[in-house]
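A single chain, nothing else alongside it, follows as structure tokens in the form predicted on its own.
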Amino acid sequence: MATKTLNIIESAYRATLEEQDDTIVWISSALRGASAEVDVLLEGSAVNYAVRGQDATGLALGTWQQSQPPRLDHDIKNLMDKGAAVFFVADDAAERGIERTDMVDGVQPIARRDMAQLFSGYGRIWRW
């Protein structure tokens, strides 16, 4: 039986300029696309990945632009649709003044106090 894995991601923003996405929310749907039982939790200011319609356009540095900006929305849908369950911290969320109807379609709210029951389905808690 294969062992499910739970990616937390607190940190965002990390390498999206270079990159053009999360590095743990590429890892997560290349691993979902190789078979991996894994899913995703946000938390902390990562709940904004979750947020349909960030729009990066226009981004310059000096004179350097940004050509591929990420689209951590798109990202969030393409790994749901890979058959991975991502959940959002909805505490976290309301504090950033989140709403509800403001995230992808599909993100699962969970409750802070809630947490040590989702992580009991987990065999590995990943946390980035």
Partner chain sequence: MTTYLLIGSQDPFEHSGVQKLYSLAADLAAAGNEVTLMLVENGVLAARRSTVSEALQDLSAKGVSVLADSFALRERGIEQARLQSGVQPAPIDHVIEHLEAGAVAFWN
Given for the second form:
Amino acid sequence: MATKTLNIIESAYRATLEEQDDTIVWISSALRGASAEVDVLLEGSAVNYAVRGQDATGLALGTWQQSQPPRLDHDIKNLMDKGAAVFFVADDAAERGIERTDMVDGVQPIARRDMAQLFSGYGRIWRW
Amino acid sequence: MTTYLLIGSQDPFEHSGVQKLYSLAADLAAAGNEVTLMLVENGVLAARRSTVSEALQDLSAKGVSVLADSFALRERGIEQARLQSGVQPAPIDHVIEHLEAGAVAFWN
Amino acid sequence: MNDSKKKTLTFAIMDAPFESARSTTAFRLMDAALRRGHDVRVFAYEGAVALTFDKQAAHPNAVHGRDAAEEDHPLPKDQVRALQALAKDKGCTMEWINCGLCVDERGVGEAIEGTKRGTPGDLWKWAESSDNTLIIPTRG
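Provide the structure of the form predicted together with the partner chain, given the form predicted on its own shown above.
The complete assembly is shown below, putting the previous chain first.
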């Protein structure tokens, strides 16, 4: 049986305009596509990935225009649609003024003090 | 009980996440796990007695084994006599030893 | 090493060459693993795919007052080759997969021998068949 793996994402908006996604959300989704048992924990400013209504459209440089900007809230939702649980550190969200109602449906809050308990359910912790 | 290896590379004077890493190490130890914190790169800047180093002594007192990469210490001119109590210099092989033994290892 | 003690360790790395201490720390870990007789697998993701780019070139350093030979500037591709040689010497294997999409977008397809292109699925297969896996992230 595959070992359950928790991918932790903390770096936020690192090369998301450049890659048109977050590379760790992307690889988590790719791994899910390969039947991997991967869940995701959003920590630090990456909790903002679950905020609905993000709009990165309109980047234009000279004659170049970005046609496929990142859609991180959609990517989080798609990841959950593939069966991944997506957790976020509630303390980090509160610290940043993010309310539960700001976030896409389905993401699960976890108190920072309960992270150790969350980890106990996983054979691998991959902090990217 | 699970054996955890936490690898800390961030500069404690620049990154607030370092304190969160220390708290996580303490929480994992309090939950009955065997926990080692291995400081590498600029993470070892916390190991020299300073305004931030007592946190490592506290961690050690809570049962976390606190190690600092001896190469990174030497690279930064941090002598053993200046290390905060509770911090032990260790070769990078300690990381491999933990991986060999099947520790759940992650980097911060 | 007794085969029962021989392990297979997988590392995932992300940092581009010449930009952080992380690549060197990762290489030190691989070196230590090989010296202890273990098989090593490396999945290079994002900028780390350039670590094995074959067109890396050493340069002189006028500030140091040294020509290219004297400067002997470290090149990650040579360090990877040295790790491959160590693996051979120790009777271990060192496998290296570069994320193919990451290679293409960076144009660094000309990699040294002993490396392959792959996908995240390869990382997962390796993780499932290894004794342990360490993700080495890119961060400050």
